[in-house]
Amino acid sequence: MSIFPVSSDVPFKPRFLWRNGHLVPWNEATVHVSSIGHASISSVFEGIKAYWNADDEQLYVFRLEEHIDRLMESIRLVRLTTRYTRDEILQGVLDLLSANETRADVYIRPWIYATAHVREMMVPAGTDCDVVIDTWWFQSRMLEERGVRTIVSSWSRIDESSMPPRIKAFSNYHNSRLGVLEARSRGSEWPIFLDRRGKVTEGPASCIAMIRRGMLITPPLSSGILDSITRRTVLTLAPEILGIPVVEREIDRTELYLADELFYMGTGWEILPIIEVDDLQIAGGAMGPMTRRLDRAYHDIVRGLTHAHDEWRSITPRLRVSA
């Protein structure tokens, strides 16, 4: 099961992509092969999603401003610069979508990488750095019955006493990857991770919250968790849309399966429900009530169905309708 799921009757391809403040015709955007590796160490990304809303005609991108925001903490935290402003590169991704004509779900990427030939794997702080921003159409599985079966990994989270596990860096998601191929090993499909403690963190590239005895609970920041807007998004919604507390507190690996629903949260994953740890089921091994209505409400605020949280979704500036 893919994190970004695709079919072969694709809807549109890029024409462009943002490099370095210009539109680049896509087959342009090249670099020397031996410009990739050590420069790989310190990049750091961002992952936004936009989706069509095909009665507006308008193209509606989710928490654009607070993802920006974050890739500017993630270049603070790796040490490097950008010759950009925040604001500069938000305007690039809408410029972006503008000028691919984009009409489908799209996955938007702005990521920062060293520039040239670096042969040093520290990469020094300061290092003259590229801005990229790539998009990718996906198709999202949101409102539809599904679930997937976990294990807890063996593989403990990162955490802050090795490398700052809060922003997007790609060099984190090798700990990710060999909890995937750890779970794939071993007849699942996803990990669960916990830190060095014994503790439930996240899952891989998405955070983890479960409904208990009618609340939700997940894991505080403090826990060596991605800083997620969709997490942010969650917490603030299941109050609003449940009418039940939120709670964020270390939580035991025994507590996962007594919980009453599990999920996965993500930009990649939107809400995703776990439907089984470690060969017991939850929910009843199916999606679960309480899931499936944030599921619902989150799919119709990025969709702009509903007015609900208007100031989470921008609008591409040459899809907009003419009042």
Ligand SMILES: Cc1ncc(COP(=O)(O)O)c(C=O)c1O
Second form
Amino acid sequence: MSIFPVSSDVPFKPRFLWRNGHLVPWNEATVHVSSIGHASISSVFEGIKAYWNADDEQLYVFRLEEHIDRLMESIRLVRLTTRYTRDEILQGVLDLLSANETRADVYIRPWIYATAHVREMMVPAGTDCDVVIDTWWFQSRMLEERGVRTIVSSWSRIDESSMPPRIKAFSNYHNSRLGVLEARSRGSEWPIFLDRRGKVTEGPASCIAMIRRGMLITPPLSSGILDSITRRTVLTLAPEILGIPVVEREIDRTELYLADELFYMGTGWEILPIIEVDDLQIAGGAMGPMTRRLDRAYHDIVRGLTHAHDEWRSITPRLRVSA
Ligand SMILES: Cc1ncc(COP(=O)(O)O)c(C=O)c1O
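Moving from the form predicted on its own, what structure would you give for the form predicted in complex with the named molecule?
Every component of the complex follows; first up is the chain already shown.
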């Protein structure tokens, strides 16, 4: 039930990570212990996936440009600065994947943290940042019959007026974690967060959508959620693949219980069916037919099995870069 496996027995281990414009051997990428805690307060990051297609001998990075654009937006919103441009960071991702000779599915995490002022919690605006790009293997569960049990969390989602979820900041995951701990303590798997008015927002690391009365319905971006790239993808695919309209509107808690189908969507979780909310079964307690078709379409696109939406995939050049 963890997002990433903790086992050291993984089929692919990267040799390098990218730090401030250089490929650094994994074991040498250290920081001083005094910088860990405080620097993370204003840290922002991205979560990207690259999928290995063995037949094409290609590693496809999914919607890389949009992820790097969102990273730059997060950096702007926390008012930090970086010496690296959007294009340099984007190229850093591709260089890192090439240097690691990545022939596996990997998660990629570019992140920034304030290097100076290590004991200062109120990191001043304009502080220069280190940029690190980290990557590791993950196991996709796409195409498996699957489904998770959820609860509506008693913790309200952080919001625009306190800790804006639009900023992809590590600090926001304190709220997510409290919800996850609550779900586990109540014998469930994952939480769904409501805002302070009782309207559905998102999951701990994903957005949420429901199928009801022949429509795909999801809370709007102004509901205090991350501007999810998987959500954008699903909003494009639902009319194309399912032939149904998409509606961005508020969702009540009771509507969740009445959903024909419900799923989380996010880079890490891909399309993750929800089969229970607060002890009430959804879609008969199994992955629903529309969710299954979306899962298949998403799978085929991210893995490059179709030419549909070729524009969403970046190809990793097969150059080998020495450190
Ligand atoms: C809080 C939160 N919401 C939504 C998402 C989904 O965003 P994306 O589809 O861009 O990965 C994430 C992903 O990490 C997240 O952490």
